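Single chain ahead, written as structure tokens, the form predicted alone.
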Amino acid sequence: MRATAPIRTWFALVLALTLAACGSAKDEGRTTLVIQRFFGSCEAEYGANTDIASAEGECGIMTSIINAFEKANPDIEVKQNVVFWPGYDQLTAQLAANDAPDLVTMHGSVIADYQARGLLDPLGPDLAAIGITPDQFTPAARRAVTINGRVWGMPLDSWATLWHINMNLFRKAGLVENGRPVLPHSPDALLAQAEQFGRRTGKPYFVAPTANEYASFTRNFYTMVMQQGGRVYTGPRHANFQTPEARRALELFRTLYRRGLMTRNMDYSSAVSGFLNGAGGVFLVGTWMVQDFDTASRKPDRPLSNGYAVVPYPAIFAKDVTFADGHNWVMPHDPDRTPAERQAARKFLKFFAAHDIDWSRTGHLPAFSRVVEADAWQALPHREDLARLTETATPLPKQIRRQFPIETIVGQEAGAAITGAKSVDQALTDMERRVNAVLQHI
């Protein structure tokens, strides 16, 4: 028989509300943690794995530690907001809704746009609190947190642009010696060796993303004038471009592309795809590439096959240094967090903390001293090799702000130079004018 339509609403009424009631019990005690990320989501292959030891690449490793962070906690909820990289324009309306999240990742960069303002909350304390002091982080992952003597935040690691090299094709243009790849140290060499590279191989020494990539010649700009000694801000607000450090930088990286040293007319993706494939010798890209590669190299019959290295970044000029950034754990402010979920939040970076490894397994540097110096860590391939950069790895000065939407001027202008569309002294002098218009309106 039929249920008659009053009596199927009475039966619908009492199985809502028994469901309801089911969930309550279920979700009753938990502290909710709000985390808002970057590095993709992988929700298909990850979504359910706590096996961090199975897990490749950033975006499957975040989730793996997260899921099992969630599994260890059961009395804590973790609610993940997955932002489009780097997802700043977002948090920024959510701080302006009273909306912030618990814990957001974020730039060592970009700390100091929203320290200064008042956005964040200092870590030192939390961090304390659970074992964890700066003392314990490396220099560079140290320098990424710290402004003013006060910790905002905890480092997850930091990155530099490394050579990701083909020793296949390295071996063809005779650049191999005792199995180690032949790196310059001088601007000549540097030319004499890519001009080598070119007879020998015929294919550029450098693959470059020189098509709607900006941050790729930003980073490289950075670290020449570095090496060089030059400053390329004197102040807060004031760029210093206008240099014979930094000409000869963009000279350098323009002599390369005029004498078809760099491959042309690729954009990010076609130039990873390029590198893979064989299209050049050295990839001038990040740490989070390492084990893409590596891998890569592990497979038969391809152009990496047994075949790829990674170093930092040789010292073409005087100094050993490296331009940096990181990833951090940073807490918004809200005055409304609980003690809970601030405990809850304190218990999230403690586990990170203690997964500063398996992190690292992407190919960024770790951000604990312990980890460099573990053997477990060592043992991974090519840390050897890399593990210098936790010293070399120089981020720009904290006080200089808007470092994000800068990379994009300085990139467009180094990039303008490099392929001829300027004059070196005119990307110069329009990069310092642009780039202190911003930093002047803060």
Given for the second form:
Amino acid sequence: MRATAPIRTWFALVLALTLAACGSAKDEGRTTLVIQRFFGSCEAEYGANTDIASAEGECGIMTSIINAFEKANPDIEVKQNVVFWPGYDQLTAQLAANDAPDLVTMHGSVIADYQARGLLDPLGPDLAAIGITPDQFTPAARRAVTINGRVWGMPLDSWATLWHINMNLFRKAGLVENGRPVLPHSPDALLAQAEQFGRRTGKPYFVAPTANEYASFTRNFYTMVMQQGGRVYTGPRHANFQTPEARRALELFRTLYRRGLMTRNMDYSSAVSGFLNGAGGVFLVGTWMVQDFDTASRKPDRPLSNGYAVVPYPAIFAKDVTFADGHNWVMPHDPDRTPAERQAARKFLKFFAAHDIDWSRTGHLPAFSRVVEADAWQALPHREDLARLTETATPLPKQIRRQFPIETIVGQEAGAAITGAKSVDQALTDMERRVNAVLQHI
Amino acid sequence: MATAFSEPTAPIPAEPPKRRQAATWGNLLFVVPYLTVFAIMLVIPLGWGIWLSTTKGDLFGTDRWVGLANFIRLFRDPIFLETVWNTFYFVLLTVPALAAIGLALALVLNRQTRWAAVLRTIFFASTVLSVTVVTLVWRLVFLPDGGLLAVVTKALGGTPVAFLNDETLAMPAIAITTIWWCIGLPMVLFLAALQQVPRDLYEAAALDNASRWTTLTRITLPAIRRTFMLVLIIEIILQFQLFGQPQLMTLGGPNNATRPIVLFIYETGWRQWELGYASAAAQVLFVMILLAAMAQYRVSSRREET
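Take the protein just shown as the form predicted alone and give its structure as the form predicted in complex with its partner chain.
What follows is the whole complex; the chain from before opens it.
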């Protein structure tokens, strides 16, 4: 025993040193790029996939693009932190602890919060160094990353709430003409169509997540107000929700809910599966579901089989606008970032810009005008109908900060009004008070 | 105190004062590691939190000192006041139930049989689950569209109730989830206490032909009074800190009906970046827990004295 113990110790030491040497040899000369993203984790399915064209869905395409980047750049090791959506609490904690990743996915509506606090590096010069200039972005994408004339991120896409339509039910309801869905262009027409749909199909017109889900209420509410030309934000620190436009928007949804023209008690995932199973005619949800619903419509013997259409929000009121946001890559400020790491980040951004069309297969709108104009993008299902969104998609003004918590407040109050828990006037009063409390204490 | 049996003893010579003092200070070394951790992990953060509650700032620095402005704003904030009520309501729904059900389970399972051991394990098993798993399971129970309760209700010819989407029922639904999740700890504490009750008291009661009720109220309950108080205090402290269940099951809704103080603190501090305001709310919660636990302690102590 006494003789073998030192031998074992020496053997273990030599093995450890050998392994350490192998490890360092492997990593020698490789630059580590730390990226942090949402869009979920799908390692089991796409963990080793580098064939971007074969990938489906946000997670699959994102993972495959990153894998392909690593394959094309053997000198760069990409470390990926996949955060639970949207991951800003975690990012804020990391930045407070001086543990900034190199690149992070961030909504356009959130960029101003971090930029104003000096937590982001401007990306304009880096993008210019790799041949990307703001004039290449779509108007919606450019608005998302530009603050005071400076570019603070590279846009991945723009998104907006769409009308996903079950054409099989629309046909049954007599709301299809020349193969196209008949869309309402006034509140009265919407209510009349929804009543007709209900009578003929026995189902609600809208599939809507009304339980434990607030973002959807907010986005629809903002769109309805914008379509009337209303402005709920009269300055960077002031919201005015007690307007006729805001009242009309909430009352329209409240009427739809009260008359049973919207599904009830569905959370987000129930609403998605509800739409797939023919629970209603129109699902108001974002661009990210286009590919999933289109794929489902190609399967036989399903409620959505050969019966899926998707269009931008119709102009229910006077103006043809839709509230929009978008995903972007931003670079958190890190004084310790080396030139090699910054160069790796540039390469990564260039690679993503080159694959914008792959990313737009998710259903999100491309961030680059050249992709919108490309035949390959327009040949994708439904994209012809969606192209005008790159012009009509309208985010909130950039100077409005804390848009994410405000989205929850607006959604909570709008939800309370729509489901009848509060009067519309009370909900708008509370909404205004709560949002102003946030804005005025920034 | 000297008694009749005390033997007169020679006085113990006192040690020189200097040496005794040195020995006392030396003993302190034994508690220094604990005191250091206690100070770093509890005392300093508590003081820091109190200071932060008087400032305006975010995680990246304080902007300025605002005195009691955050507290004044808190008590004028209808949403915060609702969260205070929601938290109290939740504590009222859960703590007595946890104590009563925990005691009942312990009384039933306090026997040395194989089935009692199996059932004790089953009832305790839910405690080891994470809040994520617990809420996922119970959402599947409460879902009005295909959830367990909905299926049973439909089978009985009724209309499913949207528990989590109903202002009146959402908090009781969260309370049921919590009781299911947390019942293990009170049960185990009561079981431990029951096993400490001297057997001879029960034997004496049996010889006196005491009924089960008399045995319970005259022997068992008085004997485990201290544990009962401990369970109440522990559960008050735990349940005042409600967070994960509403965050994952209702997001504080519908119409703010299930938003507790900790969720308010989280949303204010992390989502709205108002660290000072969130800290003020945290201090209010700290005082509430302290007062509730002390009140419970005093009430129980007085009863014991009488």
